[in-house]
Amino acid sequence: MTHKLALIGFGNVGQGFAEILRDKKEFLYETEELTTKIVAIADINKGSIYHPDGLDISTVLDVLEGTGTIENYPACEGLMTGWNSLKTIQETNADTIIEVSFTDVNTGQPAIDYCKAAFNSGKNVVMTNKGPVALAFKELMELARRKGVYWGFEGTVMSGTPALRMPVTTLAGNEITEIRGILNGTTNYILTKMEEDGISFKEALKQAQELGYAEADPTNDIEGYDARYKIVILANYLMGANLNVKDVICKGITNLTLKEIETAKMERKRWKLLAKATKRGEQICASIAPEKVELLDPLASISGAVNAVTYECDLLGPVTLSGAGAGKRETGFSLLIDLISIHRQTLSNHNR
């Protein structure tokens, strides 16, 4: 069985995912019996193409690099261009929509509408956009279940590091009573540089921007807004919470001084921007705030632009997972592991 895919969005992550499918084609077939075809791509800036029999990934990437638009893909019988994202979702023969479009994190749009269109068309969705999962989790999950389709969003929290899949599969049977994490690599890099190099917040931020870790407008990172969306996803998905983003107390790192960094060092502690979700009786509360962490805490050893999360389990105790929280290839991999999960479920259903 060939799994047909339509990509909505073709920026760095979409291209990284396409490269992975091209480069690991034989490996995926040998290890998972997974065969894929990208049949459609729609991007608001790069154009759109669709062929029901599939597109050649190398050709698509070469055409994009050479001309700046995928619509210069070599003409052939059955090739269609110019479709918008909704038409691509609804009318192509794709089994799964890979949703990596540019989306407003404050509203979750247009990705929320793209998910609804896909589910109502009987198509799976795999995505990396945080907004829809943080803002419309229950509504979209219920719609996906009702339509009998799969919704994958591993890449929304720690890129390809399995912050969602690992606890669901390998910590099953535990009650997770608390989640504590470093969920933003930019702020962790800044705090690391302030401590190790003795430089100010402004100097560390400038370095982060020069390296591409921080945007020209770094507000979402340094004020904790990015981490706030991620802790909501973790709490709602893993702890059965019903948190709204606005419910999460949020404080960033902009007011941390070198003096506070040095004081923590003398106390054998280290500042980290921690995202926390804690179960208190029947309630689950969440917060984002800088916190002094004991050096023996596994989160204290996480340096640079790395992410990590500790799950406090009633049976196993604390379990810490660390890894990449961003990156073209790493986030592309998060889409792949969700796709493999869909494929395994499909094979299991066929073999019953």
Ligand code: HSE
Second form
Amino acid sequence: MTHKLALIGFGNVGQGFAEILRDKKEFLYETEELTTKIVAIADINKGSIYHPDGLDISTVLDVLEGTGTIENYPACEGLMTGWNSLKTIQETNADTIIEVSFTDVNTGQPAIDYCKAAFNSGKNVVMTNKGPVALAFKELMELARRKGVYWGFEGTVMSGTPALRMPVTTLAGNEITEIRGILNGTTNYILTKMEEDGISFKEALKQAQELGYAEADPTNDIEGYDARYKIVILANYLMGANLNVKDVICKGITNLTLKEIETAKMERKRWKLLAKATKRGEQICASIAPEKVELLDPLASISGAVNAVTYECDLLGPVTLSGAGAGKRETGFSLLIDLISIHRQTLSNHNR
Ligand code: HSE
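Starting from the form predicted alone, produce the coordinates for the form predicted in complex with L-homoserine (HSE).
After this comes the whole thing, all chains and molecules, with the earlier chain placed first.
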């Protein structure tokens, strides 16, 4: 079976994903028997195209690079242009929606409505948008289950590093009693640079922006809001919590001084912006705050834009996972692994 995909949004991550599908086409077939077709792409700035038989990825990328809009894709019979995101979700022949559009971080919209429209049309969704997962997890998960479709969101926490998939698969059977993580690359980069190079917060933030780690509005990174979304996703998905983003105590790193960073060094400690979720009895509390971490703690050695998370497991003890937290290919991969999961499920249902 060929998976037919519609991409909602075609920024860095969407393009990264398309490139992976193009570049690894043979490998994915040989190793997973996975075949895909991108049938539609809808992007608010770059235009919208749909062909029920599939689009040529290289042509789409070339046309976009050359003209700034995908609507200059060579005209051919059956090609449709100008469909908006909702129409693309509801009316194309895609079976899986790759949702990588811009999300309002306060409301999670329009991506929440896109997910609902897809589920109600019997379509799977895989996404990297944190908003819907952090703000409407229960409602969307229930709807996806009711409609018998797959909802994948590996890329919302630590990009393609399996922060969600590893605990639910290979740590299954453990109760996770605490999650502690460095879930934001920008702030970890800033703290690393302040400590290692002695540069100011402002200078380090400028570098993080130039390197493309920071969100469009870096307030979300430096004030801890991005990490707060991620800890809510982890706690709700992995610990069965029912946390609201607004209930999570959140303190960023804007007030940390070079002097405090130097002092921690002398104490054989290191400042990290820690995202934590802790189970006490039936209660789960979460917080985001800078903390001085002992150098022996695995999280202390995580430097630069790398992310890491420690799961405290009742059977296995602490398990720490580290890896990329952002990036075009790394986040593109998160969409691929969700798609591979859909494919494996389809195959196993088929073989039953
Ligand atoms: N701005 C985020 C970070 C990108 O710095 O980690 C990934 O969510």
